[in-house]
Partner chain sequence: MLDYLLSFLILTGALFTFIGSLGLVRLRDFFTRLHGPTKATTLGVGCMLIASSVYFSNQGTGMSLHEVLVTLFLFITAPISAHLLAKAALHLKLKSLTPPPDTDKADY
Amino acid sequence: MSKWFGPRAGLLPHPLLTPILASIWLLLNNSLAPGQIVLGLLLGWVIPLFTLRFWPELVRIHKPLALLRFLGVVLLDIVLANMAVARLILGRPQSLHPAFLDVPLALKGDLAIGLLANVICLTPGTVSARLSPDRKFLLVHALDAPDGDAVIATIKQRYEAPLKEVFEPC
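Please write out the structure of this chain alone, matching the form predicted alone.
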């Protein structure tokens, strides 16, 4: 990439983030008016420009299609988990088996670990509570975990493995 476009460049530091932020702006305003489009693009350009020094590392997406599949899985899991939590709460809450689980991490990058922790929090019924000081374990609270090992295996297979594929080279 040139010195004007791409990661850490002067004119457009995060080319993928700019259209995403502009799209979010348009969705929030529920309008495709020319003024909103211009304002969305302006915000999509200015926000990455001013937040550049806060990005901990250079974001490299190694497999974009795997990222799209991952986003689909997360959205589906959020919907299904909402229904499951509602059923658990409205059913017999006394039969719940809440547990704190130490999920061993294969991820190394700050961005990937942060995304994993956030995805866990977005999925109803689970909350990431703490990252171990050595960054090898993520403490997760599960609302209903009669089999803690199965919950850990699900987190590693459905969330951690795709994040590793997308953000960390083989």
Second form
Amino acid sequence: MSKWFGPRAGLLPHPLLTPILASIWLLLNNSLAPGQIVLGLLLGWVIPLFTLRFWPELVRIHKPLALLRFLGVVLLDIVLANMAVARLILGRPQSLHPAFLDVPLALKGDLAIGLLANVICLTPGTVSARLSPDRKFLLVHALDAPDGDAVIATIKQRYEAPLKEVFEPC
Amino acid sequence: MLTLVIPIAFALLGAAVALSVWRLLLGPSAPDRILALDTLYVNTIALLVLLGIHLGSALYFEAALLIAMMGFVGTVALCKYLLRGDIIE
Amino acid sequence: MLDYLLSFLILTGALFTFIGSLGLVRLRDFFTRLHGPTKATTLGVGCMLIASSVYFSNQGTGMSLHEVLVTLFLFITAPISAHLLAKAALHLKLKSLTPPPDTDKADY
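Complement to the form predicted alone: the form predicted together with the partner chain:
The next block holds the full complex; its first chain is the one shown before.
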């Protein structure tokens, strides 16, 4: 078994990926017929087996409830962020204070850093622009930041702390 | 109500497409044009979904999904080209 | 009631999409322009897709949830394209309203 599929191959190498793939299959077919459910679960079981070698790290979620709460906060922030950005665009472009900010990272894992960058892009007036080579700093561009340190503090406290709690508890 | 709102939404989305085409033609730099293309495809998805609601047909959804995937791959390929001068290493 | 909800969703979606593209034309340098489309457009298209989902679920042919897929896909991919565009712009040293810290240690 492990000769073909890689070192970690068990019967269910990625317990999280199987339900995700199955539900994507059901959504794609837009049906809940028993046949589709069986086919979806089968695909969700086979695809992780064959793609095991492409997954660089094993994802482990330590606190699912914290993840759910974080997702709620992010969804709310997306809506608020859109209002804020819309107001800034409709206002006077001359009065904006764009800024580049260096956010020091406490996260280590690839997935956690990627999620943080994604969330930063989706929330108020900030776009993640570059990760430093030593993975210590994330360069962030803010649309309107008269006070850069406040934005950095918000990002660290509102988004990075929950992610750290979910993926890398000490 | 819907018969009143849908033409307004069509007009707004059409204007959005026109604005991104304006930025696409104007430039001035290559990333600007890629950003305009990116916006253009997202606007097209909204336009297609609205057309689906207007005509009451779910067929347009598949087209929207395909545009979303192809548009993303296109943007990433163009950015990679700008970053390295090459797409596939 | 359903009519009003649908109208509200469609109008909000169209408005946000329009504002996103307006930002693309109005703002003055590349890095600020990047903000309009990546945010406003995701919410705009998101609203439009929710409207479509609600509309087709009430046509009598059962639930229609596959619009969620496009929304999910856009919410995952929009930040990635924004990040790559910003990286490309930094790499090309585009003119910016605020100077970027130090452009030499790019990690591409």
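These numbers were taken from a predicted model, which means no experiment stands behind them. Residue numbers count along the first chain shown, from 1. Just so we're on the same page, rigid core means the largest C-alpha set that superposes within 1.5 Å between forms.
- Large Cα move at Ala161 between the two forms, threshold 2 Å, rigid core: Moves: no, less than 2 Å.
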